[in-house]
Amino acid sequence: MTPSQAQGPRFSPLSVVALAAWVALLVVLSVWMGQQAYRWLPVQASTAAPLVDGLFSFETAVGTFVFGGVVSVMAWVLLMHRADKYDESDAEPIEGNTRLEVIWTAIPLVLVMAIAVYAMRVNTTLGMLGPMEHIHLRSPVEDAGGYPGDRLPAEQVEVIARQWSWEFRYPGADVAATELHLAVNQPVTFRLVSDDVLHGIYIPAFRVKQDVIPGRAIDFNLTPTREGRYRLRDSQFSGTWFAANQADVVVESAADHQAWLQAAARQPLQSGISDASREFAQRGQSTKAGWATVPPAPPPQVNVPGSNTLPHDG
């Protein structure tokens, strides 16, 4: 081993400048990709959305930096250290480089820990998930007054998931609907209940997704911040028509929301929206038996069926 080999490789000033320029380019590209990530998501319509989007942007930037670094190093090795044409000799044996191994172990560790700390801070700031209560499968009316006391906001909505329809009850106004109405910039607590199997409430514009577990009553808090019409979906596979288990979410001004509640309270009960029940009835009239499935629950009786065919913002 020569003295130069014992001292390790030496980098020329030009190599150091090129390495710094390469890292700077990766950083610029990563920051740009992180900013572009905001454009890939639906509109922000709740206080949770900016926090979740910021975390997603950070993860996109970190992923871009790692991906760009790995791919560029691979490209450099392939282009600059490839064997000559017709060279069939064996490569030189490499025993390893402890310093390099420490570096490429430390960098992922730092990045993963940074993402974890950021995610924990976002989760702590959101604080959307309240206590989970054990309940028995029963009629949802039995839980109408089951909210614990002063910590809950004024607006309280019971969300009942079934195979395959949603029902939203406003205990204070004695109103039920298959379309969710909320007042903008006013906090709301959902009491999530499932009457049969596992469901998931997912509103992309709000950046919220929470399992609705049978035998549990889960409190879930959020604040809508943008007026408009959005879409609520079932995020868990709950059977044949789970993809059709959707509902509209209408965010309106406080005055319009109160007017809607008062008008809804005067409406008689009627069948709510249930695409699954409608399609199951049509299937029963067909001469072809089709696949076996669980019969959907009857459409809920509500004051306001609403509509699930109007255009929405996300």
Contents of the next structure:
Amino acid sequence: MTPSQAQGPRFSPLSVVALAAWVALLVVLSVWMGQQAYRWLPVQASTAAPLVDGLFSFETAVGTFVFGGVVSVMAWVLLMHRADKYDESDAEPIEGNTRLEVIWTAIPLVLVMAIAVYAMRVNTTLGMLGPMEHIHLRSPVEDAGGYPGDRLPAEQVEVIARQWSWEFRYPGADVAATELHLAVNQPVTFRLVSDDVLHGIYIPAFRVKQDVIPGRAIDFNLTPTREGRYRLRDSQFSGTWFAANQADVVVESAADHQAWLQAAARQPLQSGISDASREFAQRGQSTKAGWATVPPAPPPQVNVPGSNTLPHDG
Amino acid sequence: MTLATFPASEPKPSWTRYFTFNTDAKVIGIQYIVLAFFFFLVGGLLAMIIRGELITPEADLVDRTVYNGIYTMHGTVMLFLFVFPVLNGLNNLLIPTMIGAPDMAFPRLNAVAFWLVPIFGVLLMSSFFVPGGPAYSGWWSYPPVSIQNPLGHLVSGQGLWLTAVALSGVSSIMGAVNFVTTIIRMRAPGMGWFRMPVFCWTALAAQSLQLIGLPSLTGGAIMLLMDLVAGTSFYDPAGGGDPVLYQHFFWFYSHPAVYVIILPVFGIFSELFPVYSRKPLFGYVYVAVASFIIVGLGLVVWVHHMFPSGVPEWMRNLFMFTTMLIAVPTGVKVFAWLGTLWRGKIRLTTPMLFCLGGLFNFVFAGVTGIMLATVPIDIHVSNTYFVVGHFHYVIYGAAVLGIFAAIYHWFPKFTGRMPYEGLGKVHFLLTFVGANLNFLPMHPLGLMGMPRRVSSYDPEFTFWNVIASLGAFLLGVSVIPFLLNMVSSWVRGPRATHNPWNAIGLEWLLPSPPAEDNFGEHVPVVLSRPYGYGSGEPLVEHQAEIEAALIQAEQLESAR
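For comparison with the form predicted on its own, provide the form predicted in complex with its partner chain.
Once more the chain from above appears, this time first in line as the rest of the complex follows.
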């Protein structure tokens, strides 16, 4: 299939048909790419995920059309408008076309504004669902009652990010763990704090990410929607063992979650997971040359260390 | 116009002038470019180590501390010691010759700005050898991790890094003052704003951004240095400081810095597409003016780097809109280049291939750029390999390819020798394939959730990382034909005429290489817009006589 556009200022019927067919083909390709886009992302395991993925799919389709259009013109020009060998002459001097300029200013303007409005709506929805609601001024009610629990009947989890470990505290159940356990379809409010440097809490399957900033406590809501084991990664560079600063997130049924909390509360405190501490201890014997590092914080003392090596769903 | 003004009758200047405090912009331009390519090799070597480490999931090639130092220095070297200097080199070569000026407005300041580059380059390189190793907190250098100073010494890698970045800022400000003044004050008679080549428009736009933005970064870096060595608490929460404040200082400059890099590359595309399509630039006025719309918008988008940092909802929405708007003037330029190619007489020379490849990569980067501007998508992919893929498409895929195009295109003008086409095409092929193989796999990795800056990763990311590493090694190989071409053409390439590409522009009315003072007293009077391909109108008064004199001088030279 090759498009055949007009060589003169007037378009022949055949070239219009060919151009329309090519555009139709591009549209089909774009829609198909938009569908494919879902497969490039991890499983959807939170209320935010379908909204983010829908937006990404839409932009993939639009982007495919734009990219495909530009590349089609480039390919056409390279095939059809090459100078003949030994042809040293110039082409016909077309200086510009104001109507075209107006069109290709207006169309992208409308397009990107439409995308921005769509994205802003998703922002608003996400804010109501939880994950986008974070930095806000504390009201007197909150000062008296702690978490904004009256808006969402959320489980409270305190997340402490350190160089380099994650600790999850469940104040209601008096449990601490280095593996995050959440009940499916129940909103949860994290209170994010850092003892040392910037960190980022990032759970790809939930499509959420939030920097953890020393000196601030950040409230952050989300609702998991799929049972399974997922990865939580540090997303803001935090020093030597940044890459190893990962934890697992287990989403389980409400009943299992209650059982886990009760069993965990009976466990004695022990050292939680800290790959950094383990590697740092081995480093003494290592012959590999390294540069300076701050030592890792000691592993947090928790009821349940959990695991960060089991197979996970994303 | 007499033959006496041409260098054919002058003694050949010694090559040793490239190692001296020379005030000729053409010497300084070549000094910048050669030094920048030295650091391109250093930064490239560091990239090879990064991709070597990432070809397997475990941290096994180098220690994690070493990996962090190397990725930090890769970004720093490539930006501050390669991209900015190489573009300043092109500015030095092209601005005076394109506008018909004898030199830059402040030649000695120009030389000082250049000589600061090797000084801070040595400073930065020396940080590899201080106790504790070089800076390791990324080229953003976010506090508090950047002020942790594990050994507690007064002289640390991070301290040297900050000093180098501050000096780089000073050098760039000096350069910007010079370029802006030269373009505003020293244009040839008859060269009104809308008779000025687009490269000069984009250089003026980019250098204006430097003047507005750099004080923010330089000031921010000095405050960080104070926190590091003098115990202040500008950004240290332990002392009441705010680490997020630094991010504002940093991105207020460092986002516009992307436009400082890409605008001159837009200029290069706008110069070269007309030459190799044999057509005027489509919509010249729109393309020129769009540069300044990009400047205005580029200054109000920086928070899009901080969407997950904890900024309020209204700020996220506002900066999403401004970021989206940048697509409009950028789109105007892309469509103008397509309009220029359309029904042209395309010549696939090496510089043209690099431009077409650069345009292809740039449009792809534009698509992922819109995705990144969208707050909910950005929340998922920010600080992942998706971003790394996106900006390498911009910086390597578009900007570096554009820089290569410029070097091949203007090489004959400033060396007097022709580069070899065959080697150039091999270089293009390896670069284009290598860059796409290297940077495309980073997008699926980021979508899957692989954070950037990691020295190890989960095994599910292995497949795409192996492909990316192979692409990187191909890019490593691609510099071999380039270096071979540059060295052998400069030493013994065929002699270049004054206008080997049959291009239109004041610089092509000078001999190759031009005399030290370019046109000297005989600056031609500009009669028309640039890019008059196919119009048959002369660019300057007495154009036929000037060209005849140049040809006569060339014949005299070859007869000797």
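Here, rigid core means the biggest group of C-alpha atoms that superpose within 1.5 Å across both forms. Numbering follows the first chain given and starts at 1. What you see is a predicted model, and the numbers here were worked out from it, not measured in a lab.
K.L.:
Does residue 101 move its CA by 2 angstroms or more between the two forms when the core is aligned?
P.N.:
Where the cores coincide, residue 101 shows only a C-alpha shift between the two forms that is less than 2 Å.
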